[in-house]
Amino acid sequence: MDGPGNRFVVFLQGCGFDCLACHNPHTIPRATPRARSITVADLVEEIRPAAPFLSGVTVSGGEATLQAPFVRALFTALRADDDLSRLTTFVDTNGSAPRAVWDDLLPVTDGVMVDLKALDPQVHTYLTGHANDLVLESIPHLARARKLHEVRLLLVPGVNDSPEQLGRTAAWLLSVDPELRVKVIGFRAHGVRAAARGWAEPTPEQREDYRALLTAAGVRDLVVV
């Protein structure tokens, strides 16, 4: 889930959207007494004893790209360390970012793994509170620049999956790319906020259908979780 091979992933507090399904809520507020404040500096070297062990760092959140320079900071430092520049740096979005932020990120970032909540806008802004402008944008840029790794969809049974919701998403998303590699990600309720809790969740049958369906619209590298 966090990106190809082993991984140490580090989570940055805050996040500009409020997803009603999110399974890390702590990690909204910019603010919170559970979290810790860590250079650059300090946090390498948590990584180091790890790093035999490791395939790379994925930074997540929250939302990464909000502390867009730490970010950038922690990649450089890891790409100048001879011992740890063997491991791929990948980014975990929501792609609600802003080009400039991409393009700074990008020369130091091996993959992007973006989450697509909704491709329909009016969607999109009930599960999250947000437009999904941004995020659509994100996507082909990410691809253009062969590093974006993989498109998520997180899932949720009469919100999200309807065949004609999924056709539509199949398409755009193959108009980016027709190589596109897209990870289904069946809603669970475990954590999430009460919002949420009474929200179904996919059942076996109905994870088969999404993969019958994506797989008819031409998504070749498919993956239902």
Given for the second form:
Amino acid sequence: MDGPGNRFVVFLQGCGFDCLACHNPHTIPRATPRARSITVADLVEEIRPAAPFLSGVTVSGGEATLQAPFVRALFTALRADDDLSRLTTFVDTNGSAPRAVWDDLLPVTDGVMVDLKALDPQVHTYLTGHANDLVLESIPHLARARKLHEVRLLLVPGVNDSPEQLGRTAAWLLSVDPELRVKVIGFRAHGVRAAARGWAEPTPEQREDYRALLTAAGVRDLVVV
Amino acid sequence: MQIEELRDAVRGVVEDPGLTYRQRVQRLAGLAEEALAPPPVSEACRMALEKRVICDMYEGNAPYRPRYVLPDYARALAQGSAHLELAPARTLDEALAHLLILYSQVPSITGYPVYLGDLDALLAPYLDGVGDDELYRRLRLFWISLDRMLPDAFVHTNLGPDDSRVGRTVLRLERELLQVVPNISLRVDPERTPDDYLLDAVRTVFACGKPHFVNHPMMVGDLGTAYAAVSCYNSLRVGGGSHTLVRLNLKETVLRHVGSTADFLDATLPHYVELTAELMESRIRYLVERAGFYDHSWLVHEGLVSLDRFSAMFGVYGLAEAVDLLTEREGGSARYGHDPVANELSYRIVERVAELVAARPMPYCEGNGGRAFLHSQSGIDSDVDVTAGTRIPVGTEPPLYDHLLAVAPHHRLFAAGVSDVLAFDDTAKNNPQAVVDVIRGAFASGMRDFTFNLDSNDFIRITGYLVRKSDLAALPEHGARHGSTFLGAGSVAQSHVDRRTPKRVISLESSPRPAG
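Let's see the other form, the form predicted in complex with its partner chain, since the form predicted alone is already up.
Full complex below, order starting with the chain above.
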């Protein structure tokens, strides 16, 4: 889920979105007693003993790009370290970062995994509390830079999974990159806040429908989990 | 054994409805051997054996074949066999037929060969002009023959470290056939074994719990290039093997010790190491000097094994309990596998055993410079309340990195085999590359041999061999075709090997974030 192979995942506190379906709602505020401050140097030393077992390091959240200077410093430190430079560096993001942030991170980043909560602005706003214009700019920008590892679609039955929505989403993603890797993640109620707890989880049949629909729409690199 | 007792035991075997004909014959042979007096040892040694501080693995009172025999099958295929009236093999068909014939004539402690050869290398000379489909069809029949003709989970083949058509076909057949036999070890050399081959092997583990993964450079360093992992995970020289395996229960040695940890290392431990060595020596002398195996065996006459490539295995087990007991006595609460101070003591104990075994001459052990090999012994079905080898007690295993970093320092000392079984939860299936990362990391950390278990398939890795859960379930009513399933049933009941703590592949996860 956090990128290719076995990865050291760093969860950064704070997120600009306020997703109803968020599984880690405690990571949304900028501060919480469950988070701790750490320097880049200390984090590198935490990663070092695990390095022989790793393909790489992923920053996640919360929204990692809200702490882009830290991420850039971490990835730069990893690449400068003889023992750790073979580790790949990935960002797991909601995509709501301006181009300047990406241009800052991409020189030290191997891949980015972007969540696309919804293609339609009003559905996106309903799900996340925010518009998706930055997300829709980030995805093509990352694809052009050859750094877009995959786009994830978190599908909630009856909210963002209609065949019509999925068809348009697939068409748009393939217009960005015909070989784009798409990962469909079925909504799970475990861990979410009260507002989303009553939502249905997709059945195995619905997951198969998603797979069939996206495959028919031309998505060749598709994972459904 | 008294004669009346023997008669009852014989009758019990003859009339046991759960045993096949061949299982009865094998058990009857074992009882006949029990009727003889064991090889002579001192009174102290006899007492230690009777109290099971040391243990002869119930190999029998009159050893008449080595415990583990690793014939040089490549030589047999190339030169043919006068004894078996076989010409050199010229085609794949001939090679496969000759191998089955050879297997039927190789002795071992279980009655079935513990080593089938390195089948990828053995068959490589016979693949010219054999297409992939044809190779698959022929190997499929061969593979089914192995499981049906040699129904014993200790029957073992080796693959790797290089990628090969035979290796790939074998992994595919393993996923399709889901057989207990053969056990498989894949040698891994970081410089030679490609990720893609490891991925194929990892997917095979998901299906059937095989193969084991073996640290090839470490093995070559200890045993030379002509080595193999056989039976459970016993690593020995090809063209040789091990006369016997005798093991020392470290927990029982501590229970018999009075005094400090330093005294234990200086006096009690050396005392029991010597008693173990005494039992080994007596058994080896009987096998070589009285039973005369190396004088009469056709394997020796045809150069497929030679006495100078044999040694014997000195096993230890119950390290976890030994460490915890010693620690408690000194007022500590540290636990092996969980506390650096306890782990440190465990290394001192094993290093001391290694030092003592390396200093103790052993007859007819030229395969290891006149000394026994050290082996971390993983238990038998009758073991209760004692942990296999140098492993961490089942059910208390710490997270992946802590687990590997705790046990790995032991591995370099056990040239004749040490292994661990890592239980993974089912999410590993979504990320086989992560498991490949773990394999590479484990070897970089100094592991010699390990495999992993997934709860969702039909197989349980007992110590180093496999049983199928479905076979265990059928055992009380229908018996079992594989003799090893009886042993597996005992181990599940006594040692709860089905309750290993599962690990998530994605560790160091402070806050799981599935999505959103």
